[in-house]
Each structure stands twice: as structure tokens, then as C-alpha cells.
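Shown next as C-alpha cells: one chain only, the form predicted on its own.
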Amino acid sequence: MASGLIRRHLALSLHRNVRLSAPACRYASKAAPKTDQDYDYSGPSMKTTVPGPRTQNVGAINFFCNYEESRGNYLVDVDGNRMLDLYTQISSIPIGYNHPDLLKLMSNPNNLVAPSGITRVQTMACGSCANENAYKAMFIWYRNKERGPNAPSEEELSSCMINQSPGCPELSILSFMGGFHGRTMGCLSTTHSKPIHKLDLPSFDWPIAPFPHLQYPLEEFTRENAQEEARCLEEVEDLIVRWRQKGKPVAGIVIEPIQAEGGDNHASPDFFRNLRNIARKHGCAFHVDEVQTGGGATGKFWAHEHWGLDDPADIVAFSKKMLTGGYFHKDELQADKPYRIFNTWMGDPSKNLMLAEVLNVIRTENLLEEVCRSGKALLNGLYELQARYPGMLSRARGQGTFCAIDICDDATRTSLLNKARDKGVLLGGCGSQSIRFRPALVFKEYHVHMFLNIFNDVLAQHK
């Protein structure tokens, strides 16, 4: 059988769509030979109304489904009802449910897909759509808190159709200098990492708060680094109530436990659990970005998990290596109606049969503690580097094998990546002037040793 923890996850994506039914003729036909499809059911079987008592109604969704017992043709709400289905899922469904040979593809990983504390998930198709519809999220349970049990006015329902307020509310979402959360317009708001992602392009009025920049090597920065933090935190506070007094509070916070396109820029585990409590205080959702650091990268398989929070996100976004796209959410930012977080697909269900595939292998080939043994061999040897050529290299940092290092100039920097594809190594930048490591989950130790000979050579020759 397919894992259960997918299976859920492509209900939970999916339930939404609506099943309609019409008034018609009694068709006469002949008799229906018995499937030849060992996974199909013989027909219908009806045991309540619908929506039946196990289905909560809210509004346009007529049942909730049962994707673990649903089989070729025939879709199985949660109250045990078998119906033929001839919408399936908005024409989406090409080979029935729970073909065999789809299942085949699919393994059981361990629950060590999702972050801590967070019950619920919402697929998308990329990182960007991911953040997008997160924003929404936070902004639906936003006013959700303010508007109480009431429903929404007749007047919000008309002014949000003309871009309005109070339908369209003056809420804003913080975000931090340097940080990269997607190019769609919404995320493009949260996006401070180069000017060629912005140019020429309207955007919210919304805050940015500057994130830590942090003096290495750390440990002989250590009063420097606090202080710098605590600047940020409190700047951090300052725009949310100077932005409520603007009346555009803030409903949520997005940040990236590493931020990976604006230079690869960290801050302390103490950062964050400040920033954390920083959003709770003031009654904002704390959205952690890990489209990037998600997947195993840095030693754990979120990032965030290196803070020691138990109660570290209300949402977390995911891409990247989990090969789809969409956020993991608590149950108060599941939007309250249907189609509110919605489209055909809600992500690509055929990349979760590989992702469950890849979590296998993660578990099984340990790769988690590969990647802690094979970043610590490169964060030393980039140390080492560093040390022999100080003119050019500097600030040489990371976790597990997200890593990065800061080049000279920009110029020099270009030099190296081409001179290093010339020697068969591919590298990328980011921020002004760093070039960033982000190998794939089985990079091994002698595969560090060789970029590092090569790397050397690379640089010896340059200098």
C-alpha cells in the first residue's frame, strides 16, 4: 500500500473540489460485464446521505474523500460511500485511483517528513506558489481573529471585488534585507536580495527589517555578533508597531533560517528563538522559509531544527530537493472556505510518489549523517583554503554541506566559477561576492577532498 503519510497529504490537497449532481433519465443498457481491474470495485454502494456525519460541510464541499479507499473508478467519501466517479477531480485523474502500478512506486518513509509541531499540509507546484499561498494563509487567519465568529459583510464581500478595503484589508507581511521568497508579485514584496528580481515591478508597502550581518570567524566575534542581532530584534519591533500605527499591521513574519540567494547570511539559534517570540508577542504568524535549507542540506532535514525550538514555525515552505512545492501548516491557517487556497492540481502528484521514494532512501542510506561527515571535511578545508589565500578568501561558513564563502570581489569570483568549470567542478554564487556549496545528499567525503585539490589549484593559479 502507498504510504500513508503521502496518501494523506494528496487528500488533504485535494478534498476540495466539488462533486455536483443533476436530475436524469433512467438509462436502459444491457447488463455491465464484472470489471477485469482486480484494484476497480463492482459499482456503487451508498451507506448515508451526502455529505454524510463524519463530513464537516463548509459551504461548496459536499464530502471529504477517502483516497486510501478509493479504487479505479470509484471514489469513497469518509463515510464509507462508493460512488463512480465521472468528474474525478476536475478531469484530473488519468488511470483511476490507486492504480497498482502507481503504487508500486511508492515506498513508506518515516514520519520525519514533517517539522515539529505542525499537523497539516498544503502541496503547490514550486517554492514561489508555495510562499504565495502562505501569505494568504496568514492573511485569512489574520482577519479570521479580528472578525471573530462573524461572518464576512455584505460590504467586504463587494469592496474586495473592485481591490478595495475593507474586503481587500491594509495588512502587510515583515520580511528581512537580503532575503529571496519567490518572484511572483505577493513574495516579490519579500524579496531583497538583488534589484534585477525588482525593477519595474509595483510592490506592497510592506516592512523590511535588516537581517544580522555576523563577523567571522565567530568565535572571536561573540559580543559583536550579540549586539548586531539584538539591533535587528529590536528594529524587528519597531516596524510592527510603526506599521499598525501606519494601519497596515502585520500578519505574519517570513524569514529563512539561512539566507541562501542574498549571500548566504546567518543568524544564531538565539535570533531566531527571539524572532519567534517576537511574532508571537505581537500576535503574528511566523512563517520559516525553507524552500532552500529544506531537505537535509544542513545536517538536519529542516533547518530550523538547529534552533531547539518545540514550537518553532506556524508554517513552513518547502521545494527544492522535496521535489514539489507547498508549506506545512497548524491546523488554525487551514483557510476557512473553500477555494481560498486552490488550484487544479494543488502541486504535482506524481512528484510525491518520487518524493517518497527519495525520504526512503535518506532513511535507509543514512544520508543525514553523510551530510553532517561530508560538510564538516568541506567547512575545514574551506577554512584551510582561506587561511592560505587571505587576499582572496574570507568568511568561510555553513551547516552540514550548505555552506558558502566570500570572494575578494565580484570580478575575482567570476574568475574562479569559470575557472573551476574549466577543471570539470560546477559552482554558483550568490549575494555580491560569495560562492555558495549545495551538493546533492550523497556527496561523500573523498568527493570534498577533490573539489578541495581542485579548488586549490583554481586559486594557486590565480594568485
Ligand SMILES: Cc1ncc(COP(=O)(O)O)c(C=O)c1O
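Positions refer to the first chain, counted from 1. On a predicted model such as this, the values are computed, not experimentally measured, just so you know. What we label the rigid core is the largest C-alpha set whose atoms superpose within 1.5 Å from one form to the other. First, how it differs from the form predicted in complex with the ligand.
Core-superposed comparison between the two forms: CA of Val50 displaced by 2 Å or more.
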Second form
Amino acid sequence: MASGLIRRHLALSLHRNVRLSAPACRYASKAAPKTDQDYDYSGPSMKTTVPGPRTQNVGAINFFCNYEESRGNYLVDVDGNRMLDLYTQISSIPIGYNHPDLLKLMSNPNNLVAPSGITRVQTMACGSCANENAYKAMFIWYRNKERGPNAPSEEELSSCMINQSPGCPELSILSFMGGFHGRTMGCLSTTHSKPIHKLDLPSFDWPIAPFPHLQYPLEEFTRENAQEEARCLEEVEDLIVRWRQKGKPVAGIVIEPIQAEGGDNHASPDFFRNLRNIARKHGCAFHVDEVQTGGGATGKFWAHEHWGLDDPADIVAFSKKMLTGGYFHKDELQADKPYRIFNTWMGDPSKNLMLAEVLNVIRTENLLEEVCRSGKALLNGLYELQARYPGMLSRARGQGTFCAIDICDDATRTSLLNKARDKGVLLGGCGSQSIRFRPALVFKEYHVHMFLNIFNDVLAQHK
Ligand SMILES: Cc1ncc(COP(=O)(O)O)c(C=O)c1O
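The form predicted in complex with the ligand is what I want next, because the block you gave corresponds to the form predicted on its own; please supply it.
Now the complete complex, all chains and molecules, led by this one.
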């Protein structure tokens, strides 16, 4: 295994050699000096087509991974193919595969017992579980506000046992078209990214607002985008009023800082600040779903830190890069009695231990700065490729390394994703025709240039 690890000076010279042997017409993305970890590989290495002979008859699965051999930014499959991973299990690998500090942590027997939780943080096993319980917390909070000091009535206690009001009240959560908040029954009523997630499953009659459809680059279309955002905010207020009149008041508003699964749709800080104000004005809780955006990929630890909110969100849900699922919440959103928000494991305590080390590495290796640097290079590179291949690429966008680009159609997207994989680069899609970039936080500028060079070759060869 150690023989696969190439030390820094060797990696640097190999990297240069790769560039020297590149065809003359190749995309001129520059090579950044390689300055970091010894444990990362030097580049992709493909031994077979993917899926290879050892990954057979796998149906919906693309290939089997060899997680022991995977390192840093590279995922290795069971056929020994090593791929630069810009997808990282849909953005869930915060500091690369097999970071030595995590390996050290897990090999220490004293660390196998989990520490106790933190106040006002509710851990859960996954993102859906986090949102599902956060919705419950918002409903409990809302009803307790309405009840004031009174205890629940006998009628409420008996009617809730047969799924009837007033014990089971007609409350709602407002969500956005294109949003994704998980696949459990409650979350599904707020998920609107793809029909396949929702088909055949009963859903609550909850309001769905339009999410702004912005033009990119954002800086060039500020006036048009502001108009589009104002239209959506107006609709939000209208829906809140209409659902109150229908007898299904909105207890909470849930939103992703960047709609991820739904196609990497952005909105401005102004939009989110106004939305927060609307939530407060109408007595609704404001729930920011940072399951995919949280943990540093946007260049700040939480994407909503980019907004400059005066009044923080009431709930912030997390999972993925945070390793454990859960949600942060304000004091008022604490359920009034034990076991109202509860399940057997309440997440996986050993993940908290790993998370502590992840946070430590993010801090000591200045990974948020790194993300800003490589994110800038990635977005600039995507702009260049988009100018070079306007028939195929459009709408490059991003914050940190949380970037995306649109492909002319779904079939071309699938073909590009497969060809990139055959050249040793792992990417993923989102929405109807976007490719999303979700590298780990240890993805450096030289990885960006390595990717851009390979992706340019894929685009140039595409027929
Ligand atoms: C924004 C968002 N919320 C919720 C979820 C659901 O998380 P999980 O798959 O852990 O249930 C996801 C998963 O991709 C997500 O991206």
C-alpha cells in the first residue's frame, strides 16, 4: 500500500512530466506547484475501462470502491483504477480519503467511547433524519407559542391518537421548487427536485414557492436577478397568507443556501436576508438546510455565513461533511419535554469523535482558505472552458469549490461524465443538465488544473 504513496518531490516531478507529454493543442490550464500531503497520490491512473472486470453485474452501481487504497483526492476502485474525485460521495468526504490524522484517531483504543453531546445541537443519523426532526421541533414550537402557558387539552391528547385535529394540527412547512431535503415521509413533502423521489408516496398539502432562476455570472445580471428574487419573495408572502386562510398556517420555512440536488441554483445574500425577515414577520421558524453546503465547501464553514444575517436562522441542519447528521437550533426551538424529539441512537456518537478531528484538520491546515483559492481557479477554468465550448457548456457558477456548469442536454452530460471517468476523473450530475463539483476540502489548485486539462481533452474529443 505504501508503495502507492509518492512523496512530495517525486510527485512534483511526475506532475511536470505529465504536462510536458501533453499534446500541443491542450488546454492551457497552468500547473500549480504541489506543496502538500505525502499521502495523496500524484494523479489518476486507469488500468481498465470502468466498470472493470472485477465490478460485474452491478445494476445501478457504477463500480465497487477499494476504500483502503483510496487516498486524499483519489478514489481507487476494485480494478485498481485511480480517479481524481470531484464528487466525493456527493460532497461527503471533508478532508479526503484516509486522512492520516483520522486513521491515527481511529486506531487509538481510548477514542472508541463517544463524548457526550453539546447543548442546542441535536445529533441524528443522517440528513433526512435531521430535517425530519427539525420539522417536528418547529411544529412543537409553533403550537407551544399558540398555547401559551396552557397545558395541552384532553381533546388534543385524545384526537392526536387517531391522527385528527386539534391534537394533530393542520400546520405546514413552506419549501421551494427544486429543493431537496431528504426522502423520509415528512421531508418528501418539502423535496421537489425529481419526480422519482416522490412518485407513489402520499404527501402533505404544504405551500411550494418558486426558487429564483438566476442568470450567471451573478455580477453581470444584478438588475434582472434582483427582479426575479423580488418576484419569488412576493410569492412566498402570498403563499403564507393563502395557507393561513386555508387553515394550514406555515410554522416554518425550509431552504438550502444553494439548491444542490435540484441543479445548483444560487440566490443572493439579499434574497436570504429578506426571506429571513419574512419568516420573522409572519411568525414562521427559519430553517436553513446545510446538509450539502455545510462543512466548508463554499469557502466559509457554513454557506449561510455569506449572507450576513442580523438575526440568525432558527435551525441549521447538517450531515455529509459533518459526518454525523443533526441540527443546531435556538433555545426556543428546544422541545419542552423529553422524548418528543428522540430515537434510539440519536446519530452515531463515534462520528462526533471523528468530526472533532476533521474540524481540527480544517483549522490547522487552513482548508477554508485553500477552498477559496482552488474554488476561484475552478470557476475561472470553467468560465474559460465555457467560452471555448459555447455549444456544450453554459451557466458556470459557484461559491468556493461548490461549483457547477450546465451541459447542452442530458445525453451529452451522461457521455461527458462517462468519458471523464474513463480518463480518471469522477464527477456527478445534478438537476436536469448540470454537472456539479463537490471535491473534498483538501482539493488544491494543482488538482483543479489537473482536472481542467483532462476535462478539456474530454470536451475536445466529444463527438
Ligand atoms: C440539502 C440536503 N438535505 C437533505 C439531504 C438528505 O440527506 P441524507 O441523504 O443523509 O438523508 C441531502 C442529501 O443529499 C441534501 O443534499
